[in-house]
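Single chain ahead, written as structure tokens, the form predicted on its own.
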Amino acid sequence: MEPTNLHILGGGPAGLTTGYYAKKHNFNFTIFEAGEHAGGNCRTLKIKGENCKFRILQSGDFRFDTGAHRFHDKDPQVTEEVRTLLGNDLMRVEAPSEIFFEGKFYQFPLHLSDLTQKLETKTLLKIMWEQLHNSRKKYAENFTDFAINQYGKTLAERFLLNYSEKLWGAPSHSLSTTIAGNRLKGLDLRSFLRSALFGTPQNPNHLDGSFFYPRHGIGMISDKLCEFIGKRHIKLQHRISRLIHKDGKIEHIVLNDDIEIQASTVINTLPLTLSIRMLDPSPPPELRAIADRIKYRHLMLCVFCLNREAFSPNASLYFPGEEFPFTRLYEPKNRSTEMAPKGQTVIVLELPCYSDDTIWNMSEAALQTKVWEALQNVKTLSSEEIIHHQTYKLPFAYPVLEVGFEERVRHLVKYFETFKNLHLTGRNSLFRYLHLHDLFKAGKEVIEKIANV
């Protein structure tokens, strides 16, 4: 087969995994990335000792990921691909996670033997009654209904609905049931009674503490993908401005507002709503109206480098309470000791928001103060322990899955599918909450589809 000219829009994990398989198929392709670096929101950032403001560090640098990323062994073929890329630098990690709620730490995913030790008898009996009452599951139209039907009102309100509303920025009754995972697996009446009455040991299968992680951060995967793809196939600081189409085909791609290139086969990983606005001529008004109703959540990261051995033993800590502006804290050192200098650590706090929220537009100093004060309600920390702090903005971190989003997305995707030479792949382009192993699989599928045409 003759090499095909592929234009891959976006150099995030979806674009890089697609480029990885394009290279394996010996395609002639180019990845266009608007930023200075490839990897999107799947990068590892480094703070060098000489860049820190307050104290000279010991040997080593602070590293942290743009999100509490981990690599799950969900697809054996994908795991083998990543293992081939990273070799011995892909490590198996055993690190627990917890929820901090009303002054107590709870195992996450929730486990009944842990709940029985930390909740009042009255609350436990209430949970048991709700489990019995909900033994016949009802149809759920939204996430509130789903959570209450599945776990009872008490558990749902304490650990699920409040956190989900903070994370997604919407009332839980407006969120789709698809945001539910299996993190509360095993919370049925039988296991509750067994745990409550006999203290059954926790089932390790319910813990979220076993995963793969690269030795120097999740960005190693993006870096190795770039290395395999080759620099000549990746064009950085090439922002997609317009997609010019005619007769059901993308004819030209406009880069940085003034560079126009002829399009052959286009693979789009950019956010669905942005892609609609890039089309020239514009799509029908009803499609633009649909796009305007679709939301993406941004993420603000607040990073503290600390002169202490550790903050906690956890991979992640979750905060459903309204008194905390952040939803999650992760400590990279608990994934790999290479992520911080000896005797010191770094913690990263995630603050989900929209572009018009106060947090997104707050000064770095004000945000640091707000987050630091809230942290005092978790553990006492001295400001003297702060070696360095920074904030980072991650736009379009993940799609907001509201009730009815599937139908709205279907209309937009169906419209893009009318273009004979355009393919969609990735979390933002397909508006799906995909993980890294999913993106490898999706990239492989779209390349194989093109190869077999």
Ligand SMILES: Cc1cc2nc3c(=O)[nH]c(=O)nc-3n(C[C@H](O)[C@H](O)[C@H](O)COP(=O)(O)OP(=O)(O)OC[C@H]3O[C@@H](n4cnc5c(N)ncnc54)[C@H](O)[C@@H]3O)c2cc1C
The other form holds:
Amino acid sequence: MEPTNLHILGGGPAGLTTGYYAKKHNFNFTIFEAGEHAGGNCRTLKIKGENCKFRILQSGDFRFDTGAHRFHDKDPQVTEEVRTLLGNDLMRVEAPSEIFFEGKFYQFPLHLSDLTQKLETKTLLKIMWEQLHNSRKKYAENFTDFAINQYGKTLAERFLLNYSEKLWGAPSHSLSTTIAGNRLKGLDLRSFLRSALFGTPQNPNHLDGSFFYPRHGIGMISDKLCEFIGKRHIKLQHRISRLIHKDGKIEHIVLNDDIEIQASTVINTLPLTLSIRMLDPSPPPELRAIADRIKYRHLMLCVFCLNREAFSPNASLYFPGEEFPFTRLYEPKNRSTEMAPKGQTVIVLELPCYSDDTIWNMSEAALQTKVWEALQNVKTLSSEEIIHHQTYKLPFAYPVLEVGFEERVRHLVKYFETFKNLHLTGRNSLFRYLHLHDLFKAGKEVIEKIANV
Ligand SMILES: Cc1cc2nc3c(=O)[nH]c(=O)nc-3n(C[C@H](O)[C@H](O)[C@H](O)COP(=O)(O)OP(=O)(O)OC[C@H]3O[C@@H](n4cnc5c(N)ncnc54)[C@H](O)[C@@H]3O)c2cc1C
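Output block for the form predicted together with the ligand, input the form predicted on its own:
Now the complete complex, all chains and molecules, led by this one.
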């Protein structure tokens, strides 16, 4: 078979996994990435030990991921593929997560025995009453209904609705039930109650504290993909600025506003809203109006390298309370000890926001002060312990799954499907809450589809 030319737009995990399978199929392909690095929102960043001014106990690097990541072992074939790429560096990690609410740490996923110890009897009885008398409806229209339906009002209000509103930046009744994804599956309190009251076995399926993680951070997966693909196939600092089309075909791709290349088969992983704006000529106004109604949530990461052995034993700590500007704290060292020098640690706080929010536009110093002050309500920390701090902007972190988003996205995707030589894949291109294993699968599928045409 003659090699086919493929243009892959975006060098995040979706572009890289597609490139990975393109290489395996012997395609002739190029990945265009706007940034200086490939990996998109799935990278591991290094803070060099020698850059930290104060009190370095031992030299070494601090590492943190672009948001708390783990590799989900959901698809045996994909896991095998990642294991082949990483070898012994794909480690099984055991680290529990917790929720911090009203001054107490609760195990996450919630456990009845833990709740019994920490909640007042009155609250506990209310939760139990709601669980046992909750006649679960088959259908919920929005996330508020879904959460109350599943877990009862008291639990939902304490741990879920507030957290979701902070994370997605919208009232929970305007959010789609799909935001729950797979993350709430383990929150089956009813089975815990049944087991406590009637002695039936608990559901052993949810092992949230046990997961796969690469030794030097999640970015190792992106790095290994790049290595396999080969440098010559990845063009960094090549921003797609326009997609010129004619007669239902993408004819030319414009790079960095001035280089125009002839398009062959195009695989687009860029955010749906950006892609709509790049089309030349513009799509019909009604489609542009639909695109204007879908949103992406960004994340501001606040990173503190600390001169202390550990902050917590947790993989992640969740903060549903509105007094905290962050939703999650993670400590990379609890996933792999290679992520910080001995005797020191790094913590990363995730602050979800939109690009016009104060947080996104705050000065680094003001943001750090705000976060540091809030952290004092979790644990007493001395500013003397800070070895280094920095902030990092993570755009397009989450597609905001509002009620009715499926219909809007369907219109846009359908429009893109009318182009004969264009395929969409990726979290923000498909506007779906996809994870790395999904992207491996999607990359494989798109390449096999093209190979079989
Ligand atoms: C906080 C957080 C936690 C997560 N946790 C997990 C987890 O635990 N497990 C898991 O499996 N997944 C997790 N994910 C999801 C995973 O990181 C994403 O699925 C993945 O990053 C999406 O890859 P993508 O390539 O579709 O998009 P992106 O990663 O957004 O990559 C898009 C790429 O396109 C580039 N680009 C943008 N515009 C242009 C342009 N005009 N021209 C050229 N290039 C452009 C960008 O620079 C970027 O490199 C998490 C994500 C976040 C944000």
